[in-house]
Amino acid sequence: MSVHSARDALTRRDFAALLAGTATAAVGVQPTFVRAAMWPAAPDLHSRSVSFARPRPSAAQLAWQRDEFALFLHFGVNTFTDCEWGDGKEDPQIFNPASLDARQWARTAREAGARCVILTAKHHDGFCLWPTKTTAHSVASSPWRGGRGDVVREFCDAVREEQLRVGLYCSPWDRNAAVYGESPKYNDFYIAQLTELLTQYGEIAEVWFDGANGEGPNGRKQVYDWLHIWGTVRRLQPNAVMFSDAGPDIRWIGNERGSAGDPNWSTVDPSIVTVPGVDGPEIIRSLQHGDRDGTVWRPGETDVSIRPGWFYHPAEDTKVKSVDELVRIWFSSVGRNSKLLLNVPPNRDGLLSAPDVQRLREFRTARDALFAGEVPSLDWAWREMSGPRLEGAAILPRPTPIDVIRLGEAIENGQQVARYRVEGETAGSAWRVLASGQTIGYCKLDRFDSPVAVSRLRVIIEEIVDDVPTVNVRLFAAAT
């Protein structure tokens, strides 16, 4: 996985200038508009006419956030040769599941509630999960289905027949391409490459660029072409959003243990977070959190594998997260205004190993008793107060043991709040802080240390960036 340590020849200057002119260009130019905002179920407060000035999503970007859940398959010769990074000098022949089944990982994918599903179909071995004509380190050169087989073509299937998104990482490092670091050759072949997945395989959600180069001081320097690349991808896919270390669409949210910043941004400084590779402390805290001045829409994913490694590997099957681990890691990411993509790593024999798939399950049962007892609808009477400052409150029908609040912003209009508590009041009490932060973004779940059963709850939003926000509230019960 990353290995910050890259350069390209992009300047700061041409960076932003690109971000400015591609964060929209998959829906076309979004001028500035104006749009009657309110507080959701207020009839006591006055709809307004606002100018939107702040950075908002692309449709692709919104569609991507509304996922909050894919799963990562790091498949590829590493499977066979028990290695996190190959060296490119693998023999294509160790390659052969030989009971592959696409379909099975899509199914899983569902199962577990997923919505879109991420293939590595190169990774920094350079061996290619699919014939490509750019190289003989491929399937091709492998027995598995006679040489004439394509995991990508048979994931992409299989994916699409589960009604879930389909996205591809296509690993910028190869180490097995003899061009790499002959920069202008080695941008053809891997453009090359790029175009062929994403004019072969039908409409793909997500572009996966990983950062790591761990060549060294005394490696190959590859010079990337990222404007050529970008563009290749717009132009052949563009619905599709990419995803890199610093984006052009989707940051990396600078760990790989499951966990956003708190707060989290999606708007981000296109000086300080530029290019994939880029290291240092001010990047990793601006990907970690955003920045709340921001001037482009960059959301955050939170990668992380259920197994210590993100290829397969025997020793790890009793290694595998516990349904507790990942319940955290949900409210760390889903809960944070980030999206989770989670890897689970098919095995040798081309399917997700039982432990996982039985894991998986658990953690959507988990999932799902968590988010059962959700408190029907509730009446809320909001009001602006000066500062600005906002106030929502509701009576519940009785006194009740709430575990978790989900407040949500409409970041269609975007990202507004800056400051909020949520106050409860139990029978004969005063009213208690249950819940603070500072932004909210698409989803924010505060879950409380134990049950506490109220009777009226208000949430007050104490600071907005812009102007009025709309914020949806959900409650839910603890399980009985």
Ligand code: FUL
The other form holds:
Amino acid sequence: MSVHSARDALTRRDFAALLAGTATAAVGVQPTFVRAAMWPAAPDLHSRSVSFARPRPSAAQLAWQRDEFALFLHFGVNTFTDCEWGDGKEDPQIFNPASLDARQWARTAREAGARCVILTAKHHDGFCLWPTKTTAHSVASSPWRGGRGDVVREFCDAVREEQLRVGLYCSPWDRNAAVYGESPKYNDFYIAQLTELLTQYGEIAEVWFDGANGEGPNGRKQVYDWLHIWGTVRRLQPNAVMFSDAGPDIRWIGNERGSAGDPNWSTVDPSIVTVPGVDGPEIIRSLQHGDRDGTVWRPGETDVSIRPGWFYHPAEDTKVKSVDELVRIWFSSVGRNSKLLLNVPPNRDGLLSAPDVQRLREFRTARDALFAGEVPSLDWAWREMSGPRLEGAAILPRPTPIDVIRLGEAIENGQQVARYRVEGETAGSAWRVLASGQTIGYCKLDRFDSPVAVSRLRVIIEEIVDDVPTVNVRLFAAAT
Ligand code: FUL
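Alternate state requested, the form predicted in complex with the ligand (shown: the form predicted alone):
Entire complex below, previous chain first.
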């Protein structure tokens, strides 16, 4: 997968216009399969004033991060054609998930420990899972529920019933829409679809803009009016975060393998992709790692599928990721200051399949076991030092075999830690480095190959960007 950088920068004037609600400027994307990164050369859309302080998350970005774990549901005509990318010519008659039960999706998500669920309301094939007024290419033309069904409605109701938050994916690239590539017309069409989704289904926590794009028939290239699109979402759902390859609120982590960068800053430098000639690897690096001196808060989301594909394929029933692999992904996503968005695709019956449900249960059990032995919070004594900038020490009530250390910064004040190490006093009074790293952010997890019995601990924050951070330390003892 490649990321291209050749895109028109949003100017500061465009951004001011966006805030004033008068924006019309557009940002282009590449005509091949790209993850298009588009960062406005301006502060975060949440902020109306330019500040020189280090960036901080908005309330919506904080809530997004605190979820830690969300499920992604890829569902649509591809489920019935065994495809990953439909070409838009699919007959709506093939969509008939006879036993669809969104409550099973939502219950499974809650039991797995997810706090948000995101559904593909429309994938690249253009088939809409809700009875939209914008096109006949939707569930209304299918035999499912006699053409009177609405997957998005059933999904939203079920997810909220389980006290989880709702996210919607609506693909910008549309291989069915006749107006795709006639830029102003398609922008209107797409904004009308978003307007339906964002006004008829209650509170939406996340709107997911996929950067994948193969463009339209006859090589017609759609020039997206991102300022207008993002502005519409902000106006209709001010508490939602918007994901796209590069924002405006949440950035893509740069791969679909479940691996965030280490280090991983939640701040980015928006100018890096507005300089003409910057090529792919540099953008991927920025997406993976963020930027310590970045001027906007744009944390990374790690999306990965539990199966090889994003959509359901019967042949992949035996290829569901192992628990060990999922736990490894947890450490390389949530454990690296990211959020995990794990895809689990409903099948042709409209249900999550038995192997996936079973694996999600095992994944939850494995996490519960890993984090079951939390050491009751210790009395930490923190002091500011001249060399190492901050040092915290604590005594354990008895020597305890530590398996995992979870560090976290109070990110509402921004991200500050650039280097740290954790030392433990082991039997025989020898101090030994248990963990060391660069960024901490919302959550940094360090796991040991074998548990280490320690009686005292020191956390040394060796490098701080700006202000002295508040660092929270949680210790987890190995199961005995
Ligand atoms: C990609 C898409 O092309 C895939 O089909 C999937 O939706 C994934 C999450 O993003 O860019």
